[in-house]
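Next up is one chain by itself, shown in structure tokens, the form predicted on its own.
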Amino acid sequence: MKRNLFLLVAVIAGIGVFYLSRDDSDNGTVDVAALARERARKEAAAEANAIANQLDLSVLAKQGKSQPLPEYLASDVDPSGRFWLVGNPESEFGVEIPFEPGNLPAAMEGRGTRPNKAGFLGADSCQECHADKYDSFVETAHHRTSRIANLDEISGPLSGGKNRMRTLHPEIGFEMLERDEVAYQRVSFFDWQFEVPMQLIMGSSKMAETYLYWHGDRLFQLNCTYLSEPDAWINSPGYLDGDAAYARPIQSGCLDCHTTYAAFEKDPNHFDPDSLILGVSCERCHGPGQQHVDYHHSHPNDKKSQFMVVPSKLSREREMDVCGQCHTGDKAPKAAEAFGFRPGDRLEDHYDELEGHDDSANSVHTSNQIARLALSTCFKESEMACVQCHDPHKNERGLSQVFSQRCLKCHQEEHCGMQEELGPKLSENCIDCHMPKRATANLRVETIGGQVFPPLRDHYIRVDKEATGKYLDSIKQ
């Protein structure tokens, strides 16, 4: 590669260097030829160092630049005018970036502090009066479903070999790394390299987490996602292995399910960065907190909650609609309706269903737990809602016995067909038999080893003989 050739120049320049003697002989004459060789060596080394610095991304970043594009790589603006395409005439793979090759993403364009007209404050505003619930809530997947990409928040490795993601093309690869307390994804595309910062995390890391970055006031997704099992970097869902895609816009519907609030400025992905309230907080279930907080600060003796909705006091349909903001079939906010839903509203008044999507399919990006649950006899023959099984204020991830005890509030152990075989273990885990984790064709990612189908917890409660068989085998081991 050209970069290696530049390093070779420096090495060659150092080979054969002769240390100068003070005298050529006892007569004290200066060795002019040796001085000339030393001067030439220093000049060659300086030139090699200058060339290396022109390719060193860390040096260039301090100058506000990135590596220039080699002449043999072609670049052009996409017909839409929204991003640049970079390619090798001899390869089918390419790069998509929203900034010109050789440049860096533009600095984040905040609007400064200004009033939040929607009245959202964030979970921290609840801590003063609801410390017990706050302390447990901040550990939940809801709260962690978006956050700043500080180094201690990024689950994927940033060093040690496991920080690389290879592709099917040997000249195209990715490296996740840290420099000056900032995490980057570095792309090697033939002899050209560029970096994109990892600034926001989307996903609680229960299954995976993906990353976003700002280019001015526009928000984009990065190419590489971290998959918790098997602890590996993969292509983000929907990305093609071998391409380096950094121009996928994050639209309002994405943030509508991953944040508490964001001021949407303009299609398709212009936001006010200073407006973001990360995490899905208390207010997405109880309503914006501004009026509530202002009232109780001015009326400290009034213990009756004002200007807040308690979802469990709504009808089951309206209560399910609160969860349905994110946990129902594929949908998009109506025009100018992102973050417009309020607890007690009808879901269909704020969201449009996307055509061609099956609500009952088990896929994470249809976020369809409600549709799957609605197929269950448990749901059809009772008034159960999500909170009968889930406590939204606590992190109960993976606690099968806790969830099983909630099943047994309605079901009797003696009615289970596996009671004789399971005995006391029956009450420990109803979940893996009746709500198994399964891979689905609706969620797949491309890797160098082929397609990966991460397993998802299915919320359709039923007797599943295959799942029961697997569970029985697992407890016998």
Ligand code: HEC
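Basically, rigid core = biggest C-alpha set you can superpose within 1.5 Å across the two forms. Positions refer to the first chain, counted from 1. Keep in mind it's a predicted model, so treat the numbers as computed, not measured. First, how it differs from the form predicted together with heme C.
A movement of the C-alpha atom of residue 410 falling short of 2 angstroms is seen between these two forms when the two forms are aligned on their rigid core.
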Second form
Amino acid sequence: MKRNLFLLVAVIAGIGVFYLSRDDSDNGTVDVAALARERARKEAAAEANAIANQLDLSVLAKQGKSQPLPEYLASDVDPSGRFWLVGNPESEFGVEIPFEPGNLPAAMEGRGTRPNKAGFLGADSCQECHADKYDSFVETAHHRTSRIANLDEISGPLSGGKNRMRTLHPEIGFEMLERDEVAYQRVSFFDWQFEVPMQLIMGSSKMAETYLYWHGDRLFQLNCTYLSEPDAWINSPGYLDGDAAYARPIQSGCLDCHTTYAAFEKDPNHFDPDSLILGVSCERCHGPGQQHVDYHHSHPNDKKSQFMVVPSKLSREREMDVCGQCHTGDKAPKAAEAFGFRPGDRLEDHYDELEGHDDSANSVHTSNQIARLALSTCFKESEMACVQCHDPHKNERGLSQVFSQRCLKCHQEEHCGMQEELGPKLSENCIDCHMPKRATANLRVETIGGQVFPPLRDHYIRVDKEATGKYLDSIKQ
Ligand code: HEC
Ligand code: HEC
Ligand code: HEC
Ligand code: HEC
Ligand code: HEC
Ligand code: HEC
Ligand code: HEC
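What about the form predicted together with heme C, after the form predicted on its own?
Complete assembly follows, chain above in first position.
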């Protein structure tokens, strides 16, 4: 903002000089020297204006440009040929962007062809006949997990000081801001600045939101992610603090878990932009809707469903596989198999198992509810699957009492050794003692204050003395 201030001062000073020279000529004679001064002043002001404009990102953005790279910064194309690296010989930190420095990313206009969506329609097409399910479904984290980055959908602050992110490296800074209804991340690297628009949101914001943008038909992640708790901008998971990385490709696996459908075209991150169906919709659990919808439109009197799968009518293993598309931490889609799974299929026919739960490309996070639950005695000694506790059509987040009632479908309060001590309070919250939140190393982010591990519910249900102690302390207060 300093530069705009400078510009303002120049303009105000200019007005002052103008009036002064008018006063000089009031006596009727023409003051040639004053006119020459005036011309010189105007030229200088115009030049200052041009320089300031050249640096003003809002002016440059209208021309599809960014600030030109100053001479003391060096840039080169990465050996892979996929992105530019910008650095300063004095500094070990740098910038990675998939567009040439001095430019802005340019989203492709739609292809204009009818995109392949493999029979997927999106949740809106179910509304007319399943309004009861639809109306509550749109409040869920599944539905909200990917969406267009309209300003009112972005949870992170875009003004007021909290919109900045500092790093350990004083010469790299980030500012999140809005202009003309578009949100941007502005990067300052030494004196050079550029901006990248936030176009898609990924993450319902119950924990976090990260942001994506298009360059051509390629989809990339932005450097700064918003973390709901503690309401701050942080480096996206896996990013190094101090770098500005805007060239991380969004691979098909990422969309496979966070959208309903995307026509994947080519490695690593080429998609048909017209094909995206955002949100994890009905159809990832019930199968693509085209045939079902066509059938029931043309047979309005047939009340028997056709061409739809209900997961709980499958075997338990196949039912778990439906959720397992996204809720195991240790698998990656086989090449070109993203979005190939259909309810009723076997998971291993579409995904490769990964060793462990490390940070490899597609095992990014999730606390692996499938594997953890399978360790529980509850699971081993009953026919329990995910829907015994979760209604996928409703947002029930935080409703501990509702979940505790679901434990009591199989258990009785007397079975719990704490019943005598807690009495009726016991049934308010079985969860915090038997399924406490735990930090998971699968979900690690770096911030200026060190590494952060947002805690998630552990689905290994068991007696946990430590969690019991903590919960008892929390209700005594
Ligand atoms: C034109 C009306 C219509 C539309 C649109 C429609 N359905 Fe249905 N659906 C029906 C009818 C009729 C049934 C059978 C009666 C019932 O279960 O409600 C049904 C049943 C179902 C069932 C239960 C199947 C079973 O075996 O019990 C599911 C699941 C389902 N639909 C999902 C969807 C999804 C997902 C969409 C959107 C992609 C959708 N429907 C769109 C009419 C429709
Ligand atoms: C995360 C997976 C998931 C999503 C998303 C989902 N469902 Fe379901 N749906 C299920 C499961 C599992 C069942 C079986 C529930 C049970 O047996 O308790 C089910 C049952 C149904 C049924 C039939 C049984 C009933 O309860 O009436 C209909 C109809 C249905 N879903 C429609 C929809 C529609 C429409 C949407 C989107 C607006 C949707 N579902 C989204 C998993 C899902
Ligand atoms: C296509 C991927 C996908 C499938 C299939 C899927 N989920 Fe999810 N689920 C997600 C993602 C992604 C999130 C995190 C959404 C977010 O917060 O942004 C999530 C979140 C959830 C949550 C947390 C909701 C909250 O508000 O805290 C529950 C519970 C859940 N899923 C249960 C299920 C169950 C049960 C099934 C199977 C019937 C299932 N999911 C199938 C991707 C999926
Ligand atoms: C294997 C499936 C899977 C893949 C791949 C995946 N995610 Fe997720 N993601 C999830 C699930 C499931 C959750 C919810 C946490 C949980 O349930 O353990 C989640 C949570 C998130 C959240 C936090 C949402 C919230 O507020 O709860 C963000 C942000 C996110 N993912 C972004 C990404 C990005 C970006 C990628 C690709 C680089 C990616 N995810 C890849 C399944 C996946
Ligand atoms: C579908 C039925 C079912 C549901 C729902 C269920 N359980 Fe269980 N659970 C069982 C069975 C069966 C056992 C083994 C026999 C027993 O101990 O009663 C068990 C065992 C347990 C144990 C003993 C574990 C051990 O290692 O000895 C605990 C603790 C427990 N359940 C807590 C819960 C809690 C808390 C919930 C709700 C979040 C829950 N259960 C939901 C069926 C269920
Ligand atoms: C304050 C923490 C706390 C709460 C709340 C709580 N439990 Fe427990 N639960 C425990 C502890 C600790 C034990 C082990 C007690 C013992 O061994 O004496 C236990 C034991 C159990 C067992 C028996 C495990 C076995 O060894 O067979 C079951 C089943 C169980 N709880 C279910 C529940 C259910 C269902 C609820 C909610 C209605 C609940 N618990 C609420 C802490 C809790
Ligand atoms: C015995 C009950 C039970 C079963 C079975 C169960 N869950 Fe959960 N799950 C819970 C409870 C309780 C929570 C915490 C809900 C809350 O506080 O909002 C939870 C939370 C979650 C979350 C949100 C994670 C977080 O920490 O915010 C996801 C995702 C999830 N479950 C997925 C699944 C999947 C997938 C399955 C099947 C493999 C499953 N759950 C089976 C009880 C269960």
